[in-house]
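Just one chain follows, in the form predicted on its own, and it is written as structure tokens.
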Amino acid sequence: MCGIIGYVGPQNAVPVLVEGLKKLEYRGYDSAGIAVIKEGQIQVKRVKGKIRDLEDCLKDSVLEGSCGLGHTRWATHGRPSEENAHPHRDCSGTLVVVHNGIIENYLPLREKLQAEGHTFVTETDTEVIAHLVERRFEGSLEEAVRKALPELQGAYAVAIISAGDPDKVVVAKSGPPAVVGLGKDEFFISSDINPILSHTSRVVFLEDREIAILERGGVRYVDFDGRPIGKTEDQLSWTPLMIEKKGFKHFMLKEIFEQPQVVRDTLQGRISQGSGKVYLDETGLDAVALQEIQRVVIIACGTSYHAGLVGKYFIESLALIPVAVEYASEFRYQDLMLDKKILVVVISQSGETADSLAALRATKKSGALTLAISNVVNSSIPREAGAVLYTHAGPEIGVAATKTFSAQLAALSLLALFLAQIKGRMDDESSLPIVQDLLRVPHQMERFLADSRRLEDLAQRFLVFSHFLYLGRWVSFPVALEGALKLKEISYVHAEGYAGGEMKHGPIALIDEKMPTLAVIPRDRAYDKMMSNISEVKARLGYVLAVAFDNDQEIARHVDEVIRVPSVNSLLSPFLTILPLQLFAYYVAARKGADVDQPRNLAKSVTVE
């Protein structure tokens, strides 16, 4: 999930590129760089770190030029470092590339190019693009790019400049987004429209297998075969905030549909599909100290707390380490019994949640190891924790958390696997099946979302109800809690989430035909017990709406309505079962006319106690 920016025009490109990177920083956190052409030479500045680190690097620089590229990176191939930061050079240093995506066949390409005499200086997949274009370059940059593209397998948005063909940026798209900005005698390329808006409202969106050639005189478009194509120019009349909705009525709905990519992005670069090994080097976790860990304590609030409850099952099932999950607002008032053999994990989307920050500060005094899981780089909790595992959800505008919940589940699954491997509870052979299941989850989420519109009609039938009961067991219990929270947050309808076995200890007294029950019941170790709970609800005239696996042939005979999700490894089922509950809450709220993105009395980041 990297960000690219490019410029051709009369201005000094450097400030344009840097300001653009600031607006793209949510797409990449670990390194950044720019390159410009001046007097037939390419000048490059790169840093490991954030955009502010790049700005510091440029303070004493005379770097300038009217054509250039910028990049902010989230590592996939190659660990964060200055040498792995983009832009990447060819052997001659006269051509540079920035890239968003993954080149799947980079290893055989790299070996082939090395055999031909090309020298590689980075660990990245992107560097092969520079050498492939170099090999094809005969004076025309766009021709060299076009001839190199057929050798690439994967997804990419790539932008390239060359001192041998100056005042030109060539862009090719196959997967990730690329937007061309059309200014007055100046032209831009970016991963999204935010960096462009301050310069122009005229844009062209590239489609897959299209190439744009940006020059001083204008922009030309060709397909991958070199045939000229006509493109429609869009005139943007929206504000940047509105544009981020990408055609969705509400940010919340857009963010629900972003979840497959969010999970994919959070996993990417940290997990090996071939070996099953998890790499969390960038977190700062001390592997030696983790080997001595005897207990894990997870601290969080709200949706992050529910993610932490799922994380408890992940860690206990895979790493065999006991886990306690605590509300941050209560934890700080306890008599803390912590020491250096305990790992404390603080989860906060914003990294600024006041109760969680206070709990972290109290924890640090005990000598326990601390890890932050956060979506906002360099926020307070990550800064103060001993280690940090960033999620890659991007900015979440909707107040009711959706995609950040899934991102936190992805981060916690990585942590569970990492701890299992560090503690010797799982080797590569035993890790590989669960890793492969995990890597398939985003695709299965996409399958459900592609056919989820029936939930809109389903929600219409439930607008008359004022109370709901959500039930789940084992790993589905936190999903029931989160589903109930979503309905309460945005529709102002009373809903309670319970562990299925606790229903008989009170909530069963409320069950009648006026209070529907939403049962989360994937095929897992608690399935038979949940079926018993459903029978108890039906015996009291309760209406049951079940979320179940698509291969469950039995469930329909016992409930009133079934929402089916793709079947997955039961431990990973929350990634799938949460989706219909989020959409159900959304459609109920939208049909009621509620302010879905800004529900009353709530704020996105709770920074007061």
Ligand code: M6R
Contents of the next structure:
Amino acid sequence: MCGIIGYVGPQNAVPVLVEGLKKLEYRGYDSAGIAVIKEGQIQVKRVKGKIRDLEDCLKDSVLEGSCGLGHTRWATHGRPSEENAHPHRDCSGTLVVVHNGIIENYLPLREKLQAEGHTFVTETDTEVIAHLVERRFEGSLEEAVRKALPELQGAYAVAIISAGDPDKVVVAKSGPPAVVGLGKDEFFISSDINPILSHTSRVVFLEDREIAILERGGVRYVDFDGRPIGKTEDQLSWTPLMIEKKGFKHFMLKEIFEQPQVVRDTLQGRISQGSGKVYLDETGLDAVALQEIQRVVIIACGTSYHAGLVGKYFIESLALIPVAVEYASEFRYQDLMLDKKILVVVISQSGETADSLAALRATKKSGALTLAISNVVNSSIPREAGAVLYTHAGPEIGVAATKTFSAQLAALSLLALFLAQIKGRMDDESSLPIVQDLLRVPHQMERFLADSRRLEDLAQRFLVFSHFLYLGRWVSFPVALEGALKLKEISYVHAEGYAGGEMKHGPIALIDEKMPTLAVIPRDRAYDKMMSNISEVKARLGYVLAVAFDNDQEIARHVDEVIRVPSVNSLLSPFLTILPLQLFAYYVAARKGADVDQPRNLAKSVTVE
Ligand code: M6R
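Moving on from the form predicted on its own, please list the structure of the form predicted together with this ligand.
Next comes the full complex, and the chain you just saw is listed first.
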């Protein structure tokens, strides 16, 4: 939610900041701005709109400087406009701030500062930070920042520059992520590693209540009390090439096609082809404590929540352990009945989702074991969880999650097998058939994708519809939910995901010839019942497009159209059935001319609650 970037070094900061903002744009894209210091003056350019609008605005400007900040915004306080775009200035215009997060007490702070004579020109919460630092400034920017921070309540990663203490970027973190990039005589600060990758692979992740001071000579770190701290440097394994489109029109399409490899990479090295044994030693899971586990609680949001629902079926079927799946945003308000015999699994591709992080923190005192499933190494949720199972999906740039969903399914299938083996519910011999089925999945995904062009024409025929129903039962129920989410978030078409059996309890009233149904119906234990649900739709003049196995001879006689996917072990069918639904949503959105990678009102990592 919002991206911040900062630079100090020998280059002109402007292109560095603009290129960096392009790579952060998926975090928010309703307005953007940069500020640089030159010859004791701070120059600011801001626009309502995207980074390309900022680039247009910069074309005729002579902005340059070797120290600067940039921001791409997802509005929380104050509408998207040029005035509300960051960086925000203090009264004198000699100090500017970029901020990711929310200052919860900004209204009383604003009133207090106004009473002291400070002039506010925006509707944002962030502007108070500029004035608070201005109030404390006596020549040292880091001292002023440090003295201002105790007044702030809420979540923030802030970066600040001042003409009064130039060639310096001061960054403070309390909540949202901030990572320092260590180049040769140049230093970067960013909300994530993507902008840093093209400059250096050496990074330092800031923890909460830490301040980094970036100067031409190096980076110093202090805590909020001003005590110097030693930080460990990390070496990045992602490469700049991973965040290129590689000939695809959109990142989302590229990421859909990367899924077979992503599943392969997530399984690799964690599963023995010969014996069926699963190895998750790297996660830090305590095998002895796991043997005592009586219940699993999965917590997540959005697509990760849907993966969690599939994970419930994996774990219950294979490990015979009851699983509850909860929305992170709701979980915190429940009466948490947790203890050390419960494994809490928090799934978050970004590892930064505020609701999921807050839910994880809420479990801490209970003694429950905690495991993060995440795609971003060293992000907040993995750092705070007791154990981590990383997915190996590489950077996902499209705001609509696709490849991270498949990678999460792979991680959850490993976890289910691991728990089954640890609890003695499956031995090597009984694991082997499902392990072999699992290892064949990437190849079957490839087979489907290689012959998926038909989806483009199919989507074209459905552009006239404004409402869709997605139905599935058992493991296909979360697939239906995920398919509907994909369609609505990128094409702005209304889509309802429903459990097939629930349709007759309400949504059936919506069915007519204007509302097509996408039915996810692999050959599984729910097949016959799902077939009855399809008949109920057909009897009401509804059009049915089914996603079914390629060996299903029956289905074509009961529906209007079939998209066939390779048949697999039915428990693993979500790996296959999700693919046509992602592509269908993609092609509908692309044909409508929608901004597929950056849908309106959304942001890739939602770091506000
Ligand atoms: O990074 P996370 O997995 O925690 O993100 C959770 C959701 O915000 C995310 O899945 C969101 O729903 C996506 N836009 C779905 O495509």
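Just so we're clear, the structure is a prediction, and the values are computed from it rather than from any experiment. Numbering follows the first chain given and starts at 1. Here the rigid core means the biggest group of C-alpha atoms that line up within 1.5 Å when the two forms are laid on top of each other.
Relative to the superposed core, Arg110 undergoes a Cα shift of 2 Å or more between the two forms. Shown in the overlay between the two forms, fitted on the rigid core, is a CA shift at Gly101 of 2 Å or greater. Relative to the superposed core, Ala35 shifts its CA atom by 2 Å or more between the two forms.
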